[in-house]
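Next up: a single chain in structure tokens, the form predicted on its own.
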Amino acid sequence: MAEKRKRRRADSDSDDESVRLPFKNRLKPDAAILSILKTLTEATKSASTSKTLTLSDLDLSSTCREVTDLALSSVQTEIQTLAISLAKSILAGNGFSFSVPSRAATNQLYVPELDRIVLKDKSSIRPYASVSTVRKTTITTRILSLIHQLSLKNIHVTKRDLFYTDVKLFQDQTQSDAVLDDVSCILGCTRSSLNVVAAEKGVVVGRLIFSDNGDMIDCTKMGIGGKAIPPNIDRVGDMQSDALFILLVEKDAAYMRLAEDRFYNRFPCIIVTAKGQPDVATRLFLRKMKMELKLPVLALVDSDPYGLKILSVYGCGSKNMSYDSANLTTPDIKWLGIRPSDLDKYKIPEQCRLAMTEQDIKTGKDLLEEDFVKKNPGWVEELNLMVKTKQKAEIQALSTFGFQYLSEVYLPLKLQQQDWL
């Protein structure tokens, strides 16, 4: 009698369990979904033996323009090769102007081979004798003056220092940020090889050991918070893991849960976020993870069209910096979650989800017309339930079934079920 009522409690509480945590009972061992993950993982490094493909492979009907990295001395050179061919203009009587990149939307080019944006090779001249351009002439040459400076030193400064070089003249960080831009596509260098870097953003944490400026970092013994992501890529070398994938997260409180509950020890794996919008540091640390270490990058983002945009500009770059997509992108990102046709398949209740804006909606349909977007017929089917049922959630939706649902039920079964886009 006694062992019956054992037998009726266990169950109850087996029931009560799977009410407070939805499908969990669907969860195989987790030797079953590491064994998904290591195929994954094997086919990943199969697939990255092969040629990656670049514009000059291509014959495009447009011509399209890339920067490279840069030495400091290169650096140097163009700089004062171009202050040479300004004076020459000068002495001339031609006054001075100077031929910049457009990087406006019009000349972006997807290229579908190649899975990211790139900049076409269309300039536009910004003379000094002009009042609509004398300004940010100015600012330009400003900027050409503090970054040979840097070169000259062999120092790093964050584009906030650079701004405040001249306050009055600059006004407003934007305005010396999109310049730094200009001059980067005016040299044909990288960001990185003018010497000037954004503040720590991103972090990351996991099973990776790395060297940072010659210390060896070990991202298991980094705590919670993690180590943040230096923002010079020129320090970080020696990459090592054993980590079988790499889970690229949105957002903060998503990334705090899973490096509190140590996810990477149950499912070995590198968690990385930037905290919302990617900042280029991140995305370069990104790059350099998927390249040397050659793993499978899944990507966990909030379900709302804001979400997906993340996504894709860590996978096919941003029209802001189109220029150096061949440096800031990370191929094959698969899409994990939280996607529209989960609020649905995991019961997310009504009260968990927000409804789109009007702003939300057009933003959805925009994407539509992207041309990255309708190459992947699994983005365009989920982004039009998106847009149709006008409903958002965040990956905190989750929280509802307990704050270790995310951790302990939805991504293993998402791992085991190789539900990714």
Contents of the next structure:
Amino acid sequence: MAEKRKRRRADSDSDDESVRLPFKNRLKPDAAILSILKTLTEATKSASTSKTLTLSDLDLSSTCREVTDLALSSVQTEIQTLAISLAKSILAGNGFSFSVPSRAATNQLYVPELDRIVLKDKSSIRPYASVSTVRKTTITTRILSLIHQLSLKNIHVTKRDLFYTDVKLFQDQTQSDAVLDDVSCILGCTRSSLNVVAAEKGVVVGRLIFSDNGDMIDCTKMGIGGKAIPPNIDRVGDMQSDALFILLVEKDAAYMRLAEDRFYNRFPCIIVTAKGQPDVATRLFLRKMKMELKLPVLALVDSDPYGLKILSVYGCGSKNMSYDSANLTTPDIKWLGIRPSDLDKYKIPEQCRLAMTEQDIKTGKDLLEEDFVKKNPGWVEELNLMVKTKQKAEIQALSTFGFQYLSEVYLPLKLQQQDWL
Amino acid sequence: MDSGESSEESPAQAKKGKSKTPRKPKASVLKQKSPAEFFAENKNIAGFDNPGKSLYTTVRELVENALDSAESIAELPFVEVTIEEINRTAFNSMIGLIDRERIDEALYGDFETAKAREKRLAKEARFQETQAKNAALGKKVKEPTSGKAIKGRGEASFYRVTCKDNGRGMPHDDIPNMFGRVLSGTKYGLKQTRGKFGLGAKMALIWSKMSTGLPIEISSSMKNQNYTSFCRLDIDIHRNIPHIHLHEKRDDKEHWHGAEIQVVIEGNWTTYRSKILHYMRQMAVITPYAQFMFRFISNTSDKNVSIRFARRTDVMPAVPLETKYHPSAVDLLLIKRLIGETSKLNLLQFLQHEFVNIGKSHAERLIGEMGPDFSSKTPVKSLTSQQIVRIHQLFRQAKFDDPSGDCLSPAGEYNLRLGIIKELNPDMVATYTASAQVFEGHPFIVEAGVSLGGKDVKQGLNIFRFANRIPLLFEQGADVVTRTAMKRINWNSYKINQTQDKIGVFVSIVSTKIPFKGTGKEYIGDDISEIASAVKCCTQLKSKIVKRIQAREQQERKRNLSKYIADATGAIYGILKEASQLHANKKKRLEIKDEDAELLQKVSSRLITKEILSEKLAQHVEQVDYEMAMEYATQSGVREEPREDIYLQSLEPQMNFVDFHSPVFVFRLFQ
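Would you generate the structure of this protein in the form predicted in complex with its partner chain, following the form predicted on its own above?
After this comes the whole thing, all chains and molecules, with the earlier chain placed first.
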């Protein structure tokens, strides 16, 4: 007995590495991987010099609606002009009404040339003197006047602040939030130009230096937690980086692992996460990084339909904010992992995979119908595989091979093999 | 109490013995069990599970008998229920037992050992401490929980339940058998009745015999009868026969007719109080033409309850008719019984007269189909067992028209509506009566009502179920009505918010045979698709509800629109004011048109104020409201809901009053 145990220990000692960390021996030295990454970065830089398309280039500006960043003073003027016209209408005895661009699903369009969702030009009239719209109309005027005050005083508030200015009228925050988006559409400006921000959610760590409201931030010196992404993007400027790529992580747990292992020091990169569904600030920040630093973006998400959905929000925008998709989306995000095909390729044991629920499978099948998936044949293939095997796995499934498998073997190997879609 | 003996002989069998056969084979001795014995042992079948439920079921059975009785002579029911609490001393003196002081305290279940006492005192001290602290901090002081008296097994509570009605009464000589013999009754025919098995009052008696040993007291008088029958009896459980203590005729001084039944039972008012009150309330909903008086009398006067459910209409649903069987609802035994009972001689007449939906020509065709052994002239009493099986088979396979619902007596939309309005006082009611449908040869009618708002109604769905016009209170979750209302109806399409609005759902099913699930008459199963789909007919209410909601919106539109005027104009004026200040101060004429600048100037010179804006907007709202009201009127026409008669309760003539006369009317003030 004792001898047997000893032998087993001896065995496990001898090829400990390969058993505990499969595929580790396939890894080339870091220098080789780095050179692969450099070519990727170069390619991205040269590719992105070509001008990005806009709606007007495609001759769609008449049928599609887009908002732009407006200066504070023009927001102020817009609101004043609107208020004057409303007052005139009231004084003329006609009551008043808003023409609100519709943000319904039927009014959305995926433009393959732009690779993002845009809003079509349908709008609805929101009159005051109608039982069904009177509340919303009143909330709209109230929000307008609040935004006007913000623009006068030149301050930022959060959506929550806005809600608390008149809880009695707004009743719950979803109502004031929805109207806030309507107001952006009415005024034709981005939500950030309204000076209303959401609470901080995203974090960034790695080889990035930028200024936040004038203070220089070095994201390599922010500890393990990283720097919270500022809720209003106008504060951010002077981005500098020696990173080779941006790594977008879906989950906080995987982000923490990579940050603690200082993954960005082994392979120069910037690591970003929004902890689940991305908020506006993180999307704006990612876009800014991509545009200014011209780095490739690689995404590490769960191997389930929701992972892909999150990827799509970064890439083509959410339906809710489609009016501002031009500023919120980051083109050309590569799906690094974890992909359904990885489950077998990296021999992830059965017990770490989860069976997809009915709902998951339905979501997966629905995604297959979405244009942004269809335009990428690789994605379609992966998604088909997922729906066929009916298995999903989280990033944490890799922890079966040790907590650091993700940063020490999986990611380097993926990068070495240029295994992204 | 003799039940000890039976449980001694075979406790296992007594538990198992759910079968209705009175015979119980035993290994050695063949014993027989009387129906009374059977029900005494399995009293949960009839709803006597525990003292509390027994009290509830007793009240319920007596009230339902009273209503049936009054309705059978087309008299507007007046039912008086009194529950009187009897403490142990009073009870003991009733049965002639002397109160004994406890000598050996430790013998009793509620004896407090020294250790427990210590614990309790410590706890009380702690409680007082926190109490004092709270008081010092100015917090609300909790009422000290009155030392919960641990109710030992000996501390049962006893109640005298009295139910008096103005019904038919009972023939003097029948009274003993009507109460002292289980499974004997007057309601066995095929007819929509509240009671069915002839069990209710007898079970109350059996329960009283089991728990208190006191007899039941009945006084009854019929119309045109110059005496009152008084009877005091109990039941011989072993022989299932009445045991009469006293049976006599007394003078009827008030010319009263009806019955008054008094029984003393063990019960539990504390836990079943709300159930009993709910029952009375719902009964009042479904029978608005009845007057109920409910009293609870206890030793401590603050617990007394006295509720009067006034009569709101004198329109009574028609008395349900006794009907004949539908061919698809009979089985072999029933055919044999019908053959035994029939006065018809030949097969043709038998088929034609003992069943519904078989006419003469239809009967002839059926007989032809039965085979060469049968002819119209076949004497019905001479049919062999095989021939009866053949008839039964044909009844199963042949097609018959559905029975009509004529024999049923639904509460009626009018009564249902009234009942709902009376008891819940809702903002809105819609009611609907479906046409009769059939389940296993028994016709049934579903009536439904939906109410919104009202007093004492909780948010969300409040479901009220009635079967043959009796409220069902227990087993709500499994019931077909609950399931339908919760799962199969999309309340959103009614513009009703299922979680926030106060919704009342009333469904009443009447049938010659309600397919109850389980032993008690408590719920109707969800697996009967006929009934499930009939219940869903409540969706017929949709147009009514939507119409009513529209009408309500009409009324409230102006209020709703005006509610936000101040908010909206305030916000707009706020922007204008700031703009005008900017415009004036900075002299930085923003690129605005002249007319806009003019408007801003008017704002700064206070020619345009918030009040003016509000006023203008209010005018606009008024105009829109007027236009929409016109539109609504032209669309829906001036047709309104049919006017309803108001029922004014007649007053007793000897009231004192003062008249205030005016040329147009008289104002009468009652004193």
